[in-house]
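So this first bit is one chain, no partners, the form predicted on its own, shown in structure tokens.
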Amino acid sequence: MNKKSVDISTKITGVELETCIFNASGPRDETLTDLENLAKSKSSAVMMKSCTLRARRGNPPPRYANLEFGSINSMGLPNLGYRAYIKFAKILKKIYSKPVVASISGMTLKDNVVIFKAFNDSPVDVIEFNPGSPNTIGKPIVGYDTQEMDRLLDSVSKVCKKPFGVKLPAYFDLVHFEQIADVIKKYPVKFVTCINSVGNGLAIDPYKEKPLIKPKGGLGGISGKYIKFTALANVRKFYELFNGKIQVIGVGGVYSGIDAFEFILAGASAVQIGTAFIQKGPKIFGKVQNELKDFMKQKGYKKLSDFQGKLKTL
């Protein structure tokens, strides 16, 4: 079997991805330069910067850090408003062939609904909802807050009409999973990607006795190889509670492709990448499509339904 008998692609909400691995909104990808090179590099997908109603600045840095093992960040949302956006991904699929995914973040219920409605008219393929990040100065994480996560749900899904997916926090207690996974079967969510950066991390200096980066007095979102298992254990319960329904989106320390190969047989439809695109640039992503083929090849596997959600129990 040769690498090209091997198909990794993938549909997410019935748009075609050439193959299974996307990059995460966030890094990268807040102006047309950075989107148009996504659109030029192996990522099977443009996902834009989340967005808000107006163009923000973002926290003051330094707001990003690399670690051994991953990154810290407290970014704040800096992003150019959703108008921006907008004319951004008619720009994109104008010019290049491949999907184009809306980040929606709005700082307050009426924001999402204005802006969930300005992009029904754009040709944005996909939206993901991400309601609530964790590196927002004064911002609840809204996925930890079901009745808040349930009235957001209900406001934008009356007014939406394009198909779309919610990007979710980490959860630890397996009673949250079931909470979440109710509110969320409640409305025509398509997916949900998990996970964000774990909130709330610390990473110190130990020679300048200081924190690394500045906003929160240097608390922010821990991501990378750091929370990859997390992120797995999220993928593999939402997997099985939503029993195909809802699809499922992995990121979350993925740097090769057996860390892609894990997210899938998890029961993931599709793999994101953050903190190693920053970290390697859009290299990463054919590296991780190759590996992703390679290993399975080696499994003797031709397409990614034959081990998707096949995560064997000892």
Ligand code: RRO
The other form holds:
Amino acid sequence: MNKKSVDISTKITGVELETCIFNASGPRDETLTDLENLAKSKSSAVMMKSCTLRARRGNPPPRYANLEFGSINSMGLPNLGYRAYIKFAKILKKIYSKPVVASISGMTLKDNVVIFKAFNDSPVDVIEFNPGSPNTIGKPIVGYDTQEMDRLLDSVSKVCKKPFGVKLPAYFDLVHFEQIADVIKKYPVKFVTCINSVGNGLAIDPYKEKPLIKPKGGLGGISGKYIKFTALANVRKFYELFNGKIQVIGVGGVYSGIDAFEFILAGASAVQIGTAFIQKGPKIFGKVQNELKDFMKQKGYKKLSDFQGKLKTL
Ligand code: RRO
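The form predicted in complex with the ligand is what I want next, because the block you gave corresponds to the form predicted on its own; please supply it.
Everything in the complex follows now, all chains and molecules, and the chain you saw is the first one.
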């Protein structure tokens, strides 16, 4: 069996992806140049930066730092405003053949409704709703408030005509998985993406005796290898709770094909790459895809469904 005969294609909300590996919303996906670079890379979709009603400059720098095993950020949702991403999607769809995913992160319920409506008339294939950045100053993480999530999903479900999913923060308590899954199940949510960065970590430079990033006294979202195990647990729990009715996309600390394999084994239908894309550049997508194919080949697996969700018990 050569590598070609190993198929790592997938479908998200019925949209076909040549491989199950693409970029996470956030890193290097804010400008048209960024997005064209993603379209030219081996990322199997072009995921765009979370957008708001109006353009935002985000938090003051330094607002991102690489760490030994990942990163910390408090970008504060810098983006060009949703109209720019509708324009970019049109350009991308004209020139490149890849699925384009919009990420919507309105600051209020009303903003989200306006933005979702506007994307109905855009060529984006899928929408990932990001209701909870950990870094907007003065705002709690929405994903931790089930009532607010319910209100938001109710409103956007009523207006959205595209297939959409929800990007979730990390949960750490089994009761919280069940509570949020029960809310999500009420709506036509097609997938959840687990997980956003783990909010409000603090990285310190011991020599300067200062935090590494400036906003919020140094508190920011932790990503990369530090959060892989939390991400895997979140993928697994939601995979079990949704029973195949809602897909799960995994993200958090994917640097290798074996990382991706673990996410799919836990139940993910696709895997996104965030911090590793910042740190390694676009070559990370091909590297993870090739390593995943090699590992599957070693195991005698030919397609993702041979092992997806089939984590064994001890
Ligand atoms: O822009 C950000 O600060 C940001 C967002 Br919107 C998010 O969803 N997750 C994150 O770690 N940073």
